[in-house]
Amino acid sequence: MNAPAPSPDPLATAAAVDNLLLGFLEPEDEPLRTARRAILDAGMPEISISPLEGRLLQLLVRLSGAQQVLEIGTLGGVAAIWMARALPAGGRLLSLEIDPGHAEVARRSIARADLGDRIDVRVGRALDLLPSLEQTGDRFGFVFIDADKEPYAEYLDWSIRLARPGALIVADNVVRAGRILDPAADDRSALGVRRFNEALARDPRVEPAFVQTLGARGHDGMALARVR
């Protein structure tokens, strides 16, 4: 029997491919599924990383050899759970979240995943919390940026300053369905991401790369950078 013809809609096709690829892998377990349900139940935005992206993040954390991970933007804790599971014994993940309600949902999901001893969720504006990490000498082997987009360039600068040599920085949502193409667009998120991309590309402290993504979450992308 012949396979069905691909859909003429690229996004529909990409979502179907996501589902096919997910079928080759172990499904998300109950703590991750529960974390996603908790986000829905709390009326939070459904913008968590996909299961495929979670696996990618987990692999990148493991390959980086990081003992300490910094996450800027917790939401409901899905990405934190994926990444913390890749940490070695004694490893720690610090996640910064501006919304106290989101942080509480994340903490409950993290506890259900039995990762409360590995993940610390701190509440506050990231640009207010990050300087204190520099003052206390915290240094990270992996940083994941997935928060409000306007200050992405500032998050990048702090991530580099707080990173160990050789650390990996990953930023989500750096394509914005192509809206970064227009430097005069009336879209502060897209403009913030474009400014981040430009800053990443010219910063001598890092080796950058960009990857476009197309899948169930639409057209977007990730930026990756190794700290020199």
Ligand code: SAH
Given for the second form:
Amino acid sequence: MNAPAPSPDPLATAAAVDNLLLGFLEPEDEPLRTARRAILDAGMPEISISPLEGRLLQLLVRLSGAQQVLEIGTLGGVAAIWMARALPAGGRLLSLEIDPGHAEVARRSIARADLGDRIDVRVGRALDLLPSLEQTGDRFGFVFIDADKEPYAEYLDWSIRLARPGALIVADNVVRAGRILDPAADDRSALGVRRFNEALARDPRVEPAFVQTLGARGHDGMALARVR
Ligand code: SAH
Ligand code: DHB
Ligand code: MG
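Go ahead and give the structure of the form predicted together with this ligand, now that the form predicted alone is out.
Below: every chain and molecule of the assembly, starting with the one above.
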């Protein structure tokens, strides 16, 4: 099969390049494909990380050496499955999800991926659940922030507090097709990630970096930060 010809539309070109690069790698396996189908079948939003982003997250979790991973925003478990597969024996991933229906779909897909003993999906509002983690003494070597965008800066603060020294924090959707440049007054998502980016950049507790992305999911970006 030939890759589509380059298009003058940068977004179409980026999507085609994503496909080309994906073709060089092993395709997502049956459990991940089933997890994506379950999201569609349940009518849930198609906002999971892309397969290439799954690869990247898996590599980053591996490099971080994390034994404990925290995800904020589970959806159907696609990112959780990718990340949990990078954990060492005995490693655990905790994912927080506000929607019980999403959590149920995710748990089923996680069980099908044979990761039920590694991944715990906890239902609740992330800002309500995060303080309880401080008491249990759990400390995470990797955090993936990917829930609602308005409180991203608060998620960052909690992530740092719950992270081990040297931990890696990754946040999805920090560019929002450039809407962070001049967010409309009612664009809570763009306003939220813009405030997050500013907070990350000036927080003395982390070493921050930003990656702008163009790909299957359009124009967006991820922030990465190492906890000092
Ligand atoms: N990380 C997932 C995608 C997450 S989509 C993946 O790539 O596979 C964002 C998820 O965050 C949705 O399932 C949504 O229900 C959840 N969410 C939204 N607001 C939340 C909140 N306040 N607390 C916890 N989860 C929330
Ligand atoms: C959208 C994408 C995401 O990855 C997300 O976490 C939330 C929203 C979106 O494209 O709207
Ligand atoms: Mg996202």
